[in-house]
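For reference, the chain that follows is the form predicted on its own, supplied as structure tokens.
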Amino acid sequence: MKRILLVATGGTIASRPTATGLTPMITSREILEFVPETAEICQIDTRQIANIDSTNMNAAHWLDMVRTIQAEYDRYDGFVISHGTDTMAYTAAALSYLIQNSPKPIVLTGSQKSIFLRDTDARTNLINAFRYAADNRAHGVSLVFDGLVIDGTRARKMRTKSFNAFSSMDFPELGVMREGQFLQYISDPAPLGPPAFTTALDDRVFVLKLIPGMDASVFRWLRGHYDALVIESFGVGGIPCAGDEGFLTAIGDWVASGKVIVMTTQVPHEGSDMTVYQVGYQVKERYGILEAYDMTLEAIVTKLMWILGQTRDVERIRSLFYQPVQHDLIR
């Protein structure tokens, strides 16, 4: 039998109700307790790290999990985090690039109801996730959710309610598990050398949503508190010029200060393209800003943090955005 350590750091599947709202309050093994068939899938050791809403899951959390994997990787064939389901993507995407090239699985999992109820998906979520990690084709970090197994730099939460509340983004899911069995899409090789482990991150990161008329001056601010910039355009990506430079003032600011932007678009589905309008084409000639194309937010921001904690060269900076890490750049 394989070994699997569950990881647990709280969120709905771990909550109970209280008065003021549902509270992670069940630890590890009595999570496992819910689930008495995984005895038959694989041997599970339990670790305790947080049992907190995902609301307040942070980069310390993250590098806590890397820590923790890193010192008992050895003695495992795979892990289970769970986690809460809000920002699990987050997780997963910054988890993709603090561990890199592993050829153990690292599979994230939680439930939109707490698995002390009768009417609950935490169950079927959390037997699928230790049957993907017992399996010989499993690596790499990845989520695992009603049924679907996903890529950990391409999940986002999609539905607030709903037990289908994650989707592949732009990428097909690795795989799915029915019936007790994982039915392979993607198939990558598995790293033959030992993972790559990085316990630094820079929290920095801003994401900046525009809205029609949004005032410039934001950046001033935003300069000054932050290390890298993200911001979330219209359409395929620009910025408003008309008639006011402010922006691409404000940009060409940011950008002189050695700090940095990337270009994304709010459009949850196909990407940016920043050369397809003037409004794109002009910032991106004029500044050398980053443009993220088709990879998530969740991945943008992490995969920024993970950057910086490592350097602040620029042209390092660019040459480590645009290499591709577990799918999560194509273009």
Ligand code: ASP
Second form
Amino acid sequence: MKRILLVATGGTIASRPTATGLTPMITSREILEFVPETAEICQIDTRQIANIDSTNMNAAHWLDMVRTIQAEYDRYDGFVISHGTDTMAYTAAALSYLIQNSPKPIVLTGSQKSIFLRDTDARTNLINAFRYAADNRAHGVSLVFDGLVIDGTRARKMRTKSFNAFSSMDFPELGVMREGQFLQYISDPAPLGPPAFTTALDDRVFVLKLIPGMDASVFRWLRGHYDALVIESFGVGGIPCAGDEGFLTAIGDWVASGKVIVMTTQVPHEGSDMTVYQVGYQVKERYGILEAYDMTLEAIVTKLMWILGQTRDVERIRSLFYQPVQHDLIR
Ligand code: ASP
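To complete the pair, please output the form predicted together with the ligand; the form predicted on its own was given just before.
What follows is the entire complex, opening with the chain shown before.
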């Protein structure tokens, strides 16, 4: 029987009602007691590394997860991380960069309703996560939710309340869990390992969502506080420039100071292509900024944190950013 480590971090799945709203307090061992049928799937140990609403999740928690998995990697065949849904897609993307080429599966799951409720989705999601983690075909970082198995770099929370909360963005699901079986859609050869663990991150990455008529002076403050800026622009990607050079000057200053700018789009599907319109073309040509193409925002942000944790060399940043990891970038 496979040995799987449940790493519990909190979230709705572990929450109970209090006078001030749902609060994570159910422990990893108690969680397991709600799913006794998992004993037939695999042998499970548990580790509680936090019990927080995932709104409070940050880079330090991601590194804790990495260290826990690294320390226990040889003792287990796979890992299931129970997590709040709100930032689960960020954690899935972060772990995809921080633990690369893992022949063993690292599976995130959670639920929209607490595990003690009769009508919860937690039990199904957990059981599916353990089934997938115990499957010989599973490897790398993924998210299992409402029957979908989603690549860790492609997940996005799309619904705040419904059970089908997550989608795989612009990339097929790795497979689905149906009647207790994993039906595989994407089969990549499992890496031979050993996995590459990274325990350094630079979380000074800012996301600026443009709105029509935005004042470019905001860049000045941001430059003093952040190392990388992700601009969520309109459509396939451009920078406002008509009659006001403010944005172009700000971008020039940012790049000249050796900091990174990545252009992405606020349109949910199909990604950027800055070469289409003059408003994108000229800024890409002039300043050599990076563009995200079809990467999710969660992947862009965490990939930048991972890259900037290793290097400040502009060419190395560019090459790591465009080097695909776990299907994050399909151009
Ligand atoms: N606020 C919760 C969290 O992200 C939501 C959930 O888990 O569904 O921790």
